[in-house]
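The chain below stands alone and is given in structure tokens; this is the form predicted on its own.
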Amino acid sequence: MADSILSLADIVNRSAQTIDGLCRKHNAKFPDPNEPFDVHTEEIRNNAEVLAAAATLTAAAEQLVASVWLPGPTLIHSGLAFHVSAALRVAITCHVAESLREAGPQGAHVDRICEGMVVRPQTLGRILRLLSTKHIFREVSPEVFANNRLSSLLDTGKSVAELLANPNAKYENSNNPLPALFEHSTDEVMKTASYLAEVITDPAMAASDEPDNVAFSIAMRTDKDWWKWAESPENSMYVQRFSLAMSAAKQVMPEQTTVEGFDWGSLPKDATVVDVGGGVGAASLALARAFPDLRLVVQDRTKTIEQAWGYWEKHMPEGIASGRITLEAHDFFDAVQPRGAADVYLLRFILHDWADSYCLKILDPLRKVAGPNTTLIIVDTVLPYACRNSNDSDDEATPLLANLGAVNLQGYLVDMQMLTLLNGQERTAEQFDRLLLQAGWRVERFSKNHIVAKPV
């Protein structure tokens, strides 16, 4: 046990020498974690030598910590782990990144960042006080809180006069998406994961794959699934919050990644595209940009490519009106594909929405128009195991997790945040393999985020 500890250490060690070498090498200084974000600070963080370092020290400090802590209150911070995220959302409703940017550094005391709201200061004292802790704002001196580079990523940009004035608007216009991601994972994703026991011991909620019979159903107290929740107009307040939560998900898996997952210069002159469930078409247009060859096809409900036309009109009308794009409305579970044998089925961020026999239901009609050549082609996380397997080429005498632990921990939060809300999951290989033979496919190579595969 002492060996490990020493081994995890010495990572940790090696890796801060390592990013220390990196920034003198690049003259940077690495990012103060007392500072506001600032995404040109950022800069040397996101070199790729730096960001390997970086998760490597990551990975073995959070084991570290695991390994050497009292086991009991280790586990009762995991058990308790949902009071900082109610707390979260508070931070975010009571705009309090806004008012302590507005403060400055010096910070504001409670009693200022509390004007203007029915909360108590001494209760809102409590709550940052518990989010310092994580660091996530600075408590600089008793009841004077002050933004850091975690809380500023709250701000939305706006002013508290304005917020104040009209909260339910505080996300529209605002340049920083990231807050609309927090307060839909903290609000209605919460409430629903609340639930996630009863689901899966209740017999018939446990065997069922249907996207209506979920913990989102318990908590939401409704019979409809998430997507014909989202249609009522009682619910427009989430739609709008959801659809800016995706795009600071897409900050992170942003449309470029779809680029850069496949040589799609290999493939023919005007070889077409089918984006299978491609929204308004945001992969398409960064694929058209970079592969003027390509003929795209964007396949999504009659209300959405409604919309698609206002996008592609800003953003590339001589596409449309080549006919190099095609927008086209389709049900990605109708039973028929209308297009035929294209070179290429794209399925981005589609099949973690839905369980198993649903993603068949997507997969079978693109197999039974797929030509010998047709590439099917899949963006989603690619999960590992947290244990090593036969088909791993690492260090078997590294003491991390073959997962990384902390560092690819997201992935498997959102494979809980899809089961929770819509009976769907993200895949291991393995999974993926298994899947995509059942439907016809054969996987020709997995990456991190892209599956290629051909038909059987």
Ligand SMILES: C[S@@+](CC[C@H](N)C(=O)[O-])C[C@H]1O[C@@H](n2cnc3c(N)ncnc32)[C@H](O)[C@@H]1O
Contents of the next structure:
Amino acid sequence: MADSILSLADIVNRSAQTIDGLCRKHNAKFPDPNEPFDVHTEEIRNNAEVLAAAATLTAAAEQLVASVWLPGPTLIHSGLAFHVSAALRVAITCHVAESLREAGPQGAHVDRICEGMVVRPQTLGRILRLLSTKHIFREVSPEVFANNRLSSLLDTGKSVAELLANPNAKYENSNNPLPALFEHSTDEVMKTASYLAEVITDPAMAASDEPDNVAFSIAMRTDKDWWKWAESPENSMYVQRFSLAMSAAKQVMPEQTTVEGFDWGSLPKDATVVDVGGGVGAASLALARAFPDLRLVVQDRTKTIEQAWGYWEKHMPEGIASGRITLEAHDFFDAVQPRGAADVYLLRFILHDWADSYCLKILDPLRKVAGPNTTLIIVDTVLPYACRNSNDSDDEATPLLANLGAVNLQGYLVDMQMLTLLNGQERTAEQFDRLLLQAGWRVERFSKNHIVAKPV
Ligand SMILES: C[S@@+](CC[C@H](N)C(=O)[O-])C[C@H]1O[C@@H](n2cnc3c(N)ncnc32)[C@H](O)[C@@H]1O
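The form predicted together with this ligand is what I need now, so please give it after the form predicted on its own.
Then the entire complex follows, led off by the chain already shown.
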């Protein structure tokens, strides 16, 4: 057997022993995959040392499977993976996780899960068996399914009776935004992704940076870009779901990371931070709470700023009343930045929505008015290469993929989402360096997905 395979198996084994040792040290039980998700039993997995060992184990185990299992079936699994996505959407629309929560640990027969719904038991049973094979749900006995840790994340917390009475309100007043994220991903995002090959082999579409000339345009039969499409009243169902989906996505990088991602305390008293495309101002709110001396300007599209008034009225009315917080409708493609030379321009999850040519249009007005001490802070995922490069200082002897494969897959999947929905992209550090230099900004440092730049 190849040394690399033995070495991967050894990494899996040693990482598992590390986790076991840490669990004993902290007198904790590692979360049982067959029990529903619960923040208390998850605590040990979030311990930094346990998380690091779990990441190494996951990267090694996934690479081991790809190295050992038959190449044909391995590829077929990737080629047909969309069936798992489609099945996941069915489980959500048929309220299976809620039904199985009500059934308890012994589970429920598929006949019972289907009660009150159009779906046929023999069909849903096949769909749940596929998901159980992917460790989402458990088939506890033939045709009887129960929730497990993964499937319980699909539970909105509502009763099945309530959901059947009003299925369109599934996400209203739910504390769990994950089902909305998965339904958004497995509906319009999945349909959109299926046109990627057509788009990148069509000479006109392939050469286009336009956000209204993408796979999404074909899938949703629209000539509007995502932003204008989302503002159309007939798409309000998608937009509500998307807003909730984004609150789930934000859990991965909460506003607090921006409070910690830069030394805001080093700015002069009363420094002005312009949150360009700041949404309703969630990151600005976190900054305003942590640094009472900052003056914050939240700029976004007119419709978003209309919502922002209610948001600030609820969370920090005194900030608006004192003039410390300014809400401003402003199109970031306008040639003039109305705030002039600010101390900081913050672009949080903005550039990944756009192709380079559009990013330059956003960055140019900021560079024109920037003073010598102005700081530009970009918050976006910085994607590593899948190979080692000359800047890497880590262990070259490890057989693991340089980006840890499965552990960091999400960034590359979101990159595809940006490409197909918006003509946007997640970028590598080198791509950020080049783009920002072209716009007249020099990167000073990269730190935890916060890119700090100064005028050239
Ligand atoms: C991915 S969201 C990021 C929001 C916010 N920065 C955050 O971190 O939560 C992108 C934001 O860009 C805004 N946006 C899109 N096009 C815009 C434009 N032309 N001018 C100003 N804002 C725009 C959207 O309304 C949205 O709030």
